[in-house]
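Encoded as structure tokens, the following chain is the form predicted alone, with no partner shown.
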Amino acid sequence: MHFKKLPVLKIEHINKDYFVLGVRDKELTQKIKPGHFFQVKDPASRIPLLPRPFSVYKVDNDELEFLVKIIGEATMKLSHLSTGQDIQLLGPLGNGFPLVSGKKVLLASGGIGFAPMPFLEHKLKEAGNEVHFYHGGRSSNDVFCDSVENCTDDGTFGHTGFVTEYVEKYLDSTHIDIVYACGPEPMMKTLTIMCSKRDIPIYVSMERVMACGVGACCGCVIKIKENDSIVYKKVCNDGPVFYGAEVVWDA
């Protein structure tokens, strides 16, 4: 696998804070799983050095984007590209979700933890699969769409609060097969106690530092529980999808 050089297809600037990047790639879209991540850098620039890791937010037949956090220098830097202009992608990398078919399932995430959530929603609902899905953010500056359940800490848009007090009193009220999960630690260490009382399995797409993206450098590592004891598992190479159970949460 090596880095792809492509011009970009599409900048949108959904507020000062988000973007999406697409570009069109037929042999790389035949390739992605949700929950895929690619490594991405602006080439033309020396700094930061480092790709960045991002979710992949959607696929439409050649096309693919993502949903991009202006956080640093790296993500301002392609937040400031213009269509036609090269980018670099080494991927799609990680072992996404694992999808199910025929069952009433619950997604869940947080702030910029939404982006690979709109295409597994697509997936699990091509695949028959009732789907319910949660999204919370600090406030509006944080929802991308109005067509799930919106829930923000100031009340700007959306029910008033925690996403996980509103997929509490979901999880008392309907029956759910499974649930799928990515956003802060601390949100996907409640949601996976709240399904571990209730016998509900849920996969989580964990976010870590990474160097690499393929399991070299070793510096995205967790502690998951196998079997009677703790192993560090990569979360580039093993994840960034683990079973919520077997994650070691230290948030």
Contents of the next structure:
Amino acid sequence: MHFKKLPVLKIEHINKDYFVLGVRDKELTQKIKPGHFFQVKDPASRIPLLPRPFSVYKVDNDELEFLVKIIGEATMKLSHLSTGQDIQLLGPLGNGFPLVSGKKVLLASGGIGFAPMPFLEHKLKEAGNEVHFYHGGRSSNDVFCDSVENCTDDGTFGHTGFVTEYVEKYLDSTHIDIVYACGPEPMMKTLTIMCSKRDIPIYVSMERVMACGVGACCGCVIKIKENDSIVYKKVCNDGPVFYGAEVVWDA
Amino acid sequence: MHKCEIEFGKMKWKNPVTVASGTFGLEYADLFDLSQLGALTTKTITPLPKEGNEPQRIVETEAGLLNSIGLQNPGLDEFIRTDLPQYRKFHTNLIVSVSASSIKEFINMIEKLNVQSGVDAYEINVSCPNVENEGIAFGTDPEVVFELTSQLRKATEKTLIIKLTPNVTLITDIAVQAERAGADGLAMINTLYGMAVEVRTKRPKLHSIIGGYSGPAIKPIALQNVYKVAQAVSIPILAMGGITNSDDALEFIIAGASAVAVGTYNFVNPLCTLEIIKGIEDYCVRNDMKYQDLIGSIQTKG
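Since the structure above is the form predicted alone, I would like to see how the form predicted in complex with its partner chain looks, so please show that one next.
Once more the chain from above appears, this time first in line as the rest of the complex follows.
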């Protein structure tokens, strides 16, 4: 884990809701695993106070990118940064996705849950896995790449309907060894139920409001089934990736 | 370079900066050598493990943070077994923060910790707003604070720091009783009661509805509490409440604090304590004054 202030290398606006933020740092990129995140903040801005957790979107040699959705004041301020201005980063943080090799793998994401997937896909393919990737969004505005199976609620891009419908059809027609998911909780819950019925392991990347990002404050806990009891686990450093069947959904 | 060494109770600090309980732990040891701090303060430990409150536990508001963690901790035995050996590796003072639901439980905890090496002081947390039947219930009654402090004074020779809540009418009454009962120092302030509501759903944002409020927004409130108490007692004050940089820290020291702790701002900049140490030292050099002379040097007349 490192705490750094780095000049912004790239700010690329995808549309009114999303942008890509890039920095260059060899020390960081060497340590990043798929599913890791960073606590990111505009150091010049005192309000909002806390940094925001962003999954690592892409790693290319010494360059590191985040896909960010503009949700509130913090992300809006970050979107207004220019190249050369400093951003503050703490990371890499979290456990990351457990990787496999030589398997048939399915990735499923929804909305900004797309963020950790391209780097995960790259590493899985590098390890000799066969990867199928489904992504869902409300509209074409929430689609980031046309080389995956895209689904939109309003049919403005790719298949019409929820990503879960298309994943289910795919699981019924094709053997899959493992599923990785990131997106809205109802989506990940549905996928977990689907996978449980078919005895397919699924790993989900959870999201919670965080303060420290390192496990010190215990602010971001979720309920996890452990042995015969239910315990609190910290999304920031016990996760953000959890085994889907162990998550207490709707808690 | 002026070294801002201080004595706090029976401890000698290499500089007057520590961290506020529950905001900073061994997790940060990756980032810098924690021995650089004047002291380390642990998360509050209770006699038995505590799972903490139901989420949602934190909400950010304008210039502050609402929390209702509920003292999640592994319990005293597990702390002694797992965390304490890790803390011993750092060459600085260790303040163990403790909370319990009766005076007897407090004494039992102190007796167990007394025999452990590497514990320099106790912060008696009688001011946490986020747990029932312990915490703040003790810290709001001057007579109870006197009785608890007296009993703990008999139970230990180590530095005894009573952590005060601002959620009372007369904080000086409580501070005076703690001093009269033998406390070596005071830590102040703990969080203020606070609340936030989600307008769309009309639901409280915290599961526990009301929580503890911290961060830059509370600094003026903390500062006036420290100033008032510093006028009323002669034991040292460890001040906390919205400190983000060395100027914030200096305000508290000038108002009467002997040392300062950073809480919420560790989440924003985990290296800010180091910047604050340097800033205080630089201030003493610039003004050619000893740190000791800075404490309580506020000019209120003329």
